[in-house]
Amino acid sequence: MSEPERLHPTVMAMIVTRDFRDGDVVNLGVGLPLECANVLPPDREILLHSELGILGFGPVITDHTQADPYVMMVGNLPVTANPGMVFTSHDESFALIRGGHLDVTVLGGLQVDQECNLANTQFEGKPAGNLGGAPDLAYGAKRTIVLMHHTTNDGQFKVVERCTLPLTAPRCVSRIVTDVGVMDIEGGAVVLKETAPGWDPERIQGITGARLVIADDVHEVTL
């Protein structure tokens, strides 16, 4: 029986960013989490935070005939300037990751285990990884929560029992949004709480290494 089809990206980011609240100040990492910060909610500000150092920027910019040199994010990526966009310094702008002031990060992962730590740096291997600011991000936010894809590419899980890659933060991850779903990991267990369209519990716990806690009110995916 053919797979039911997976969640676009781009929707994916708007089941992240629908739970933002108004105020919120948010740290996106490289790859699909960027995605957040072009379906952020309109009706509330959400103040968009990178660890080279400027706070409240807007989307990334496609097209580099239009970009600022001085206004980017990691990865080297041109992003808008919003107005009331602020510039720190380097050490600025880690304090506000260190002291707990970030309400939300959103990261990428290679593994998430249901201990709710996070591999997300270091691939199978490899001899080393690049481990940026991904520790303090998801170690520091209030709440960490990882958008990625259920599955790698051949098909091997993502979301386990325990992870086998590296670490990059103990004990951090909140939620897990994939393209099958929504997790939330609760004391030491992995809560399936809304489902993709085409796709039911059983059908998800088939591509889940942990064993997945069905949520008296699982559903579908609602934006």
Second form
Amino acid sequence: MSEPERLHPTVMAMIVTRDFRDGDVVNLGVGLPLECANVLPPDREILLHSELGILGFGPVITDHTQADPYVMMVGNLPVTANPGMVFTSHDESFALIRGGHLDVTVLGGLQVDQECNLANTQFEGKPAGNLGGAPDLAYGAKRTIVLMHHTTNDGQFKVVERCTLPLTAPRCVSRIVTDVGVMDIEGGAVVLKETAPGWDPERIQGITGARLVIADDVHEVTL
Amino acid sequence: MSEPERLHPTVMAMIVTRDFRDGDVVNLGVGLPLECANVLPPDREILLHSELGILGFGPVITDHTQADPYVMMVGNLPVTANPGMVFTSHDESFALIRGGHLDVTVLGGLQVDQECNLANTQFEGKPAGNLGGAPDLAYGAKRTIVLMHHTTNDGQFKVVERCTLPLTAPRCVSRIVTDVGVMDIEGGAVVLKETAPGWDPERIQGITGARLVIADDVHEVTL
Amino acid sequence: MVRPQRGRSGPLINKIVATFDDAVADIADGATVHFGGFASPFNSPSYLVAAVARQGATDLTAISTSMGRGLASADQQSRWLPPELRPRDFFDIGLLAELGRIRKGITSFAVGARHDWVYPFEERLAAGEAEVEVLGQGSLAERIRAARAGIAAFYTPVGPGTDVARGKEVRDFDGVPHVLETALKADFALVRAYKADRYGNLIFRGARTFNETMAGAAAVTIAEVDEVVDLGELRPEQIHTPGVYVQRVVVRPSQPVTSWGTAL
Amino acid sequence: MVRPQRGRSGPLINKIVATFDDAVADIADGATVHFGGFASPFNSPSYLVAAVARQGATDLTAISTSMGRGLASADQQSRWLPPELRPRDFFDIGLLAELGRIRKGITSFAVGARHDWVYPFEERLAAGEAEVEVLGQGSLAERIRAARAGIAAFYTPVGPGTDVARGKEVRDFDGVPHVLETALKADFALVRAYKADRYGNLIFRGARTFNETMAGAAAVTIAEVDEVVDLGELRPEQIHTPGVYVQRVVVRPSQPVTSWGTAL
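The form predicted together with the partner chain, contrasted with the form predicted on its own above:
Everything in the complex follows now, all chains and molecules, and the chain you saw is the first one.
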């Protein structure tokens, strides 16, 4: 029995961004989280932040001729210069993060556990890791959302009872959006709130390493 | 027997500034120390700093019509905007001070003792004091020069064996320039190096609360 | 099942507040407030101070580089300007001290710098009606910056060997004694800037003093500005304070209002 | 007796150095060096890195947000630009790792972010020829800023509960655990800026990354700039880094030099 289709990254990003309010200050990690920059309606005023010192940028630029190499986010991706944009130093950028001035951070994840711990630094087979800005972001933002595939390429669980990889940040994750559903971590449990079309809770539990609590009002994802 | 004439503040300032080298970064306190800004030859490039966040200013402006209220140093004194001037915040201004980026600070003093301690915060008769920027300046500058009258208005000693007033900063003063001479503090002793015209060492000792060591080459002040 | 995202869900960002009285209306008795500037009519958040005076909040902890001169300020602080240019709308926190609103000052300049200069806060102190914590400007600025930056405490080499270090932890780093100082976060920060946009981005004119330092070091930062410009007019490289540090912006009146009692 | 002060006693301030090779000539083996930028051809001090490679200093402690990709950098990092605009003169500290010059890295990105991206420093690490200290970018930036600001150490809430806090003091403030981090001062800081004047005042273009953070956090800060302008051309409000933080300035060549081995 083949598994149902998983959610497209664009849809995953739309699930994350549907709750953003105008004025929210949101840091987007590289990879999947950055998709969020591209699905925000242009009439919304969400201030996007990237830790190298840019705040208030718009969508990723795909037309190379329009790219300004001085307006880019982490990962050397050129982004749109929105009115009201600000540049800072790295130390001020993290003053802003650590000082509690971010509303949301959307991070990628390798493992998230039911104690809200996040591991997103790859150590396996590597002599060291890459912490990047995630430790500060996960601590400093009022809300940390992890946006990731529900399992690894080779089918290993990423939503787990207890992270086995080194922690990037402890007790920080409030929501997990994956390609099969939406989970909130509440009171030490992973609560399944929304499911991708065709994915019932049992099937999601089957690819999840933590026991899922099924929300009373669990429903198919809406945008 | 009336005492010889004391040095004019302008001359005192010239004694301080004669050792400045081009490129020196110098903070000037209010009061007597500020005289230094006015005696620097215009062809010298000494970068004057004031702790509210201005670096690289020129002489105090006396022609009111030329004053720019946005270019002023501590004490609300308008100063000249030299090319290359920079404005900063207060925190960056003190990062610069504390971080060791100042060559010289010229401070006023109420008492200086032979252990290089400085007291320049008035407490007598007041319910509290004014520390201002002096604690950081005296610590952070490579060299702290105190520019002050040798005695108080009512004849009390200001160069003393041990400060009796609360300390502003410990073990910081390297040179004292007063209206009767120049003293360096070396190895726990106040060493008299230069004397004002008409003031011999004995007479200076007579108005000094610490035992003066007379330098072998003590001489009349030169500019 | 997956439907397209709907449009706008709320108002555009607009931090401009119509009046100074509105801007400070929610400062409660007992609040801790950063007051920016550096004792000058040209960098003091004068109209915000006056609005706090009108609003009546009392029992305040005031964090400010100096405790102010009170109503005599404008003349004394700008005596070097031609009389016709002297601002008549300078109010500093001495006004709040005069009105008995300040329970505690955290400051670098607690009193008049001469025996015959006696300022309102000093009189309150002498009368036992207020308390004060005096520290050097560098430690004051760094403690405020730490609050903005989410740093709980830091070790500075400035303070050991003086009264400032009393009761505080002193520890050696590389053989040099350092004193532990903690972050000074406030409920409100009142700052003065030159231009702002509706996002709250600020630029300053002249030395940025404690205005830049304090912006973002409080739950609510309120900026008093000379001018509000269109979004995009302030260039991203030139903005000193990112708007995310600022919650409210109020524009100064085009003509000076010389009485602090005037609703504005 | 009191004679008028004599005239000039030394040269005017001029921090402009003629060549990159001159600028880095005194970096000794074993030095600790801040490398600015953030993995982009447009904010990396590329020509300074190349000059250090030519100069030969080894056994370096390199402080940098990432440990670099080495000679493959330019293509990989600017693949989103039209080929004709891709800089061919991007050198990052991966070059120094390739040459075996780095004994220790202090960084946030020690390795390639994918299994199949294996960078030079990572190979050295795997071979036991280098060591590394990995920490989050916020703590890295703050430790460097602390060095610039003369702060010995600080307590940050970021790190407790993770490997970063191992062996470090953890202390509660307001019930939240904080880890003690110390200042990271270097012998040299190599930074990239946009414009400079002869005082060493700098302005940056775009995000200022670690370039602004590191300027002033070393005994000697060297700035690689696109352009030197006349003194006074940079407005005092717009200068990002005061010249007192900068000891040397070198101008980038007007035409890209694509080989790191070319004396410059």
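Positions refer to the first chain, counted from 1. Bear in mind the structure is a predicted one, so any value in this text is a computation, not a measurement. We call the rigid core whatever largest set of C-alpha positions still superposes within 1.5 Å between the two forms.
Rigid-core frame, C-alpha of D63, shift of 2 angstroms or more between the two forms: Comparing the forms between the two forms, which are aligned on their rigid core, D63 does shift its C-alpha by 2 Å or more.
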